[in-house]
Each structure stands twice: as structure tokens, then as C-alpha cells.
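The chain that follows stands alone, in the form predicted on its own, written as C-alpha cells.
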Amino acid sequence: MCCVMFMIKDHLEIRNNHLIIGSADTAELAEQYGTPLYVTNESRVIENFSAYREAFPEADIYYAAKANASFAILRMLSREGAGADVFSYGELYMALLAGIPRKKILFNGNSKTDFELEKAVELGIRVSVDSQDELHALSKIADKSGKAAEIAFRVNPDVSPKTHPKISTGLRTSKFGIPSEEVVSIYREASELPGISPCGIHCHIGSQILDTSPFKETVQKMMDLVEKVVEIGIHLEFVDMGSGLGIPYKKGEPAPTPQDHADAILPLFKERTEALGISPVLILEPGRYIVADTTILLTRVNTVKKAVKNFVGVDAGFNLLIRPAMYDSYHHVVVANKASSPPEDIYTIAGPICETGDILAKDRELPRVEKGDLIALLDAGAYGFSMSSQYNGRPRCAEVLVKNGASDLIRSREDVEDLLAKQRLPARLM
């Protein structure tokens, strides 16, 4: 008889040793679609939102398309009734595509192209302007299409998520947003623009925050600029916080709840825009907390080596999961095939790429690991393929969709035609 013996984590289970993922055998998923595999659990996606939406039901729900823009995650999301915080026309496009209604997209990103301002003004899509440069290219695009772009401006708030560097986007030092002081000037500049209409104000201050207390300075600050905006006659619709909320990627690692988060910053919103009297919707961009874990990287075993270390070489490298490689991350790893058995030794994952930094995890405790396991990377959801490339020229790899047991190929696995597929050769080189 089969049945589980423990639970990983809240929705990763363990069963006769192997590792299961939405009732989904990882062996058998592995065997069927070939290795390496991203792995997706569809129920897990809608419980992540879900939980959002309960700790906010007041607000918008805009899913952050950057962590993970596979269509299939687009596409459940739209019909749960999330919007779209964008930032290309890449992801614009497939947003619209998935169904999410066009008042519920926010194009963001501080060096928009004038094709993609194009884009906005011709599907009527808000966009979160960045600089007083990218105001005045929209105000031209806008005005001569006969026009009106509505428009929130980024503000950078000067508030340290207490995050890793590089995914600290609200630091008076980050390329994002209008400085603070700056803001009141280039809203009473915007209202006087052709083809401009301010009807929001916008900020994000960073990735996989783990404390709630920036949250909470990061309203207060904006309230003071709403404030202020509405004084010199804004009127406001909308005010998007963004989000940032993390997950705990490791063992035992505190981290807030969408609830937290809310009871962090609903209480001081509420009270500001009472004493206001403005009732702007409050728009939250959670992207990390709604895919990360919901997802694994299944990676098969190429070679075990002892030298300084013992390096377990994995067919997936950081041209599928660069996290590691580029912030230190950590992912929890389990041997998917053993998974219950009990660690022997202490091993470092190392990727295939001619890179000395490709390394997966380092000194993990883990059962005996021998050339042919399977080697699952858990909460690989957010930038995990969508940061993925072609380098060391290997194609990228599959993606599948689980829920209750079965499992639908979302992606198909790349192979070597798809690395020449928009190159040309010169006549001469014939």
C-alpha cells in the first residue's frame, strides 16, 4: 500500500522514498519528460494567491510577471482574477494574451523603449513613468496619437528593504523612481502636459524581504507624498505599494504571511487616506510569494567526484537557475529518488557550465549520491526560467504542470535547431 510518510514542506510530500510534488511522482516525471525539468504545482499557485487576496480583499492583486511569466501561470492567474505589474512588451503582450483586462496592467521599468510607450498608448495601458525624460516622450507619443496616457509616477522612497543588493529597488542610490523631493514638482509638471493624465502614484522597494517593518515606512513615506500630490489638486485613483514579500528558501527560516504584510500596512493606509478623504484603491505586485515555491528543478546526476569536495556534476546549471550564481541563493536540495533516506555524506552540486561560479549548493548532508539520481531543487519558481539562458550552447529545458497526480507539458524542451533559429549567415560565409 502506498502512503506518505512526511511532508518537506506544506505541499511537497515524501512517499515510498521519492520526493512527490501535487501527488506527482518526481521519478516518474522524470522518466516521462527527461531531465533537466521544471516542475510546476498548479494548486500550490492558486493557494499563494489566494492567500493574498484574503489578506488584502480590498485591494488589487497585480502578479509581478518577471518572476515567472510562463503562459500557463498567466493564464490560471487572470482567471483567479489577479491584474499584471509588467515590464516589457514581451510581458504586456502575453498578459493581454492570458486575459488579464488592460485596467489591470501596470507598465513599469525606468528605461522604456518608444515602441513600448507606443504600445501602452495604443492599448490603453497605465503606465508607471520613471524619469521627467520618459514624461515628455510620452507626452509626445500620447498628444500626437490624439490620446491621453494615464500614468503613475515610480517614486524611489529611500527605504532599505534589508535585502540583498541587488534586488534593492527603493535605495535613494537604485536606478529606479523619482526622488522623493522631486515628486510634487513632476506631478504639477504632468498635469499641465498634452496626453498626460496622472491618476496613481507607484513605488517597489525591493525582493524577497523577510521583515515587515520596511512595508510599514514605505507607506508612511508615500502617504506623506500622497499628501502632498493631493494638495496641489491630483486626484488620485490608485496607490501601488508593490510588494517584495519573501519566502523562507531555508529550513526554519522566519518569514511573513500575506496577513503580516497586511497588518503591517492596511491599518496606517486606512487611517491616511481617511483623513485625507481620497478612497484610492491600493494596488500590492507580489511575484516571489505567489510562484517561488511552487515549483522544483529536477536535475539527473552526470558523475560523482571526490576532490577537495565532493562534487555531484547535475545536467542543469546555473543556464537554467542562475539565482545561486548571481546572489548566493539558497535552494534547498533533496535527492529525489532517495528522499527519506537518511544523509551519509556532505556534497556540493555543480552545474555543467565552463564556469568556475556554476555551482547549484554547496556542502549539503545528503544520502549517498551515485551517477544516475535525481537531484530536486526545491522553490525554484521565481527567476528561475525566466532568467534562464542558452549559454555553453544548451538548450533550455521543459516545463510541466501538475495537480492532483497528472501532469501537462507547458514548455517544450528546447533542442539544438532552436539555438540557430534567428541566426543568419552573411552570402560570404556560405
Ligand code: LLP
The other form holds:
Amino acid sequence: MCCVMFMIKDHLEIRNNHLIIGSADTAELAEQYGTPLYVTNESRVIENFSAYREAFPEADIYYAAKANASFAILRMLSREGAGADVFSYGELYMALLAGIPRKKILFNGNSKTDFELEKAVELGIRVSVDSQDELHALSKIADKSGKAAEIAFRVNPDVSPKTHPKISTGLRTSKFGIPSEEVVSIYREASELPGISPCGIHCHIGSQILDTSPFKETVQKMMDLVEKVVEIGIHLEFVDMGSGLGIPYKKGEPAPTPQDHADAILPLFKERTEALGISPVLILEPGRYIVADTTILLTRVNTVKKAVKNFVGVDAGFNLLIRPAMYDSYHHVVVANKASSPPEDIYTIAGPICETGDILAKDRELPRVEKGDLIALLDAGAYGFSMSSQYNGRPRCAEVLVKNGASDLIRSREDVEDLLAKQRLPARLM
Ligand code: LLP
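Let's see the other form, the form predicted in complex with this ligand, since the form predicted on its own is already up.
Every component of the complex follows; first up is the chain already shown.
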């Protein structure tokens, strides 16, 4: 049989009517590992990280672990020289274990526990402080242990990122950050507190941003604050502008690249820092851009039902990919075992969860779908597995990493025992 091969998205191909990722046939992967299955293309992770590094050669790139904290991915990025934005002790623990140097980790979060602050102090991790309360708690903890905690403040720059409201994080009404008008006074207070050494400033305005103008506005507003903070004698070693660069989930959707991001902010950042006579390191914290398009979620068709619509019932639901239910987000669908067959009908891909909102994709034109077919949801690498749950008594699925046609299991499939693993029965219920 002749081998017909063409590209479907940058790093996904079709060969003999099958979807191919990292030169591996998705139908074979589904046979070998079962479904549902997350499949990540190793080379694509590196390509995406390299694109950021090349666009910002002088900046430090701190990968946002929340996007996908699978250990193999953290390890790969650690080897590439990435730092990490972590949002919990769990992410910190994994980032350190993956080999990311402690000096290249920023502990973010709007509601850290004392335990988390103690760990940051003990391990010498920089903290992005989100409130005055947190500042006081950290000062006490660091002072007690005779150490100085290096900190930044997370600033709320009040910028609209022009994205989904649930993932806008730098609006005035958002729960994150110190309001701009309080920034100078809190740096002043911090510089006088025991155990606290302010050395950076931080913000993050949101995610899935498809227009670079909010990034530029953020730099403008942040540099206005930097100027005031420097004026009161604070030495800023770093300015962390967060991230939020979006990706084209829909075919042909215009999306900026890391180079566009760099072109939008670097000239202004350079101009403003030079004018102030300072040379802080620029930090960026991309998550989605690094991992989103590296991964597909493979799910098997259990049922096809003709009702008011054609419902395709698959074995993955919002327990494994919550983005469509939570943000109405779009993930492109390919029938992985009929990847080049012509579309025949319109289908809605429904998960197995007992909720009306458990729809993974609405009204898609697809080849004829039948029981046993394999559906691939594309661009599922960011906030996919990392937001999964065991809802409805569904053990989480496996993850595999593919490279040059070979595959490795990087997370085993959970089984029903995992549903009970941490549960205990009081003696009276035995
Ligand atoms: N830095 C901070 C402080 C953040 O809060 C975030 C994301 C990032 C970096 C990474 O942003 P990215 O480059 O990935 O846009 N679950 C949502 C996205 C939530 C983003 C939360 N913060 C989704 O699935 O769209």
C-alpha cells in the first residue's frame, strides 16, 4: 500500500489515514496502552521552549509548572535550562526533584500556607508575595530561622488581557496582586522588616492572550512602578512579566509567536531600564505555549447516538480535559483512525460524565464516526492532565511520551484501587 503522508498541524501528520504524532501511529499507541491516553511529542516541547529562549536570549524562562507538571516534562525542561514558576509546595517539590536550580524558581500564589512559606525559607526559594498579610507571615518565619527571604511582590497592574474572564488575572477586580497604588508603600515596609530582602517585582495578566498590545501596556505600567520602587532605594535584580501567550486552537486562528511577544515588549523594557540605569534580569513564565500543542488526548468511541444531534460518546470526559466545560474552549478534533477520510456528518463529542456540560467538542464536521473509532483532541498539553480529576469514580488515564516513533509510558493508568487509596473507614463502619 502506498504511504500517503501529509501534515495536519506543525508536528502532526497523517499516514495511511491514521494520525501520527512524533512519528508514532496513534492507532497503535491506543492498542498498546489503551484509552483514554494522553500522548506528548517530546521534540515539540523542546522546539517550543527553544522558540521562547531564542526570542528572549537575555531573559530567564521560568516554565509555569501548573500547565503540565508531568515529571518527564519538568525533567526535559530542566535539562534545557528552564526555571520554574510554582504555585504550591507540590509543584516546588517536583521542580526541585526534576533538577531545576532553586535560584531559578519563583514561588507564586495568592494564598500560601505557613508551611509553604517555611519550606520556601528553608530551601532558599524566592517568593512572590501577594499581600501584606503574607509579607508579615514570611517576615516572622524567616526571622525566626535566622534567614532572609528574597522576595518580589506580585503587582496587580490593572490591564485587560482581552481573554476569557476566568483566565484574566491582572484586572483591578482580580484576586491576584498588590494594587498599583500600594506598591511603593509595601516595598518601603518590606525593606524595613526583619527577614525580608526585596529583590524583584512580578505580575501576570492572564492566559491565552492572542494580541500583544496588553503585554506592551503591562510593561509600560510595570516600568512606571519599577521607577518608583527604584527611587526609594530598592535594588531590583529581576522584573518578572509573567506570561500568557496564547496558541491557535482553531485552524488558521492568528496567534502571536514568542518573537512577536519579544518584539512587543523588549524595546520598551530596554529603553526604560537603560533610562533608569538599572539592569534587572527579565523573567517570563510561559506555560501554555511550551506544552499545549505538544499533546493529544486519545479517546475511544463507546456509542454513537442519533438524537437531536449526533452524539459521539467517548471514554474521556471533563474528568480528563475540563477546558471545554470550564472555559468553553475549543480543541480541534480528528478521527485518528480515519484522519484523511472526507467529512460526512456533524457530530458532538460527549464524555461519559453524569453532567450535561460534559461535552468535549460541539458540532464538528467529521468522517462517519462509529463505535470503536479513535478520537484525538488536539492541543491538550496545557491544563489538560494537570486539571484532571477522578470525578464519577473514574481513575485517571495514562500518559506516554513519543519521540522518533518510539513511545515510553510516563504515567501509568490509575485503576479502581487508586480511587480508594487514601480513604479510611472509621471502625464503626467496618
Ligand atoms: N504565571 C502565573 C503567575 C500564572 O498564574 C500563570 C497561569 C502562568 C504564569 C502561565 O500562563 P500561560 O503561559 O500558561 O498562559 N486553566 C486555564 C489557564 C489558567 C492560567 C493560570 N495562570 C486554561 O486552561 O486555559
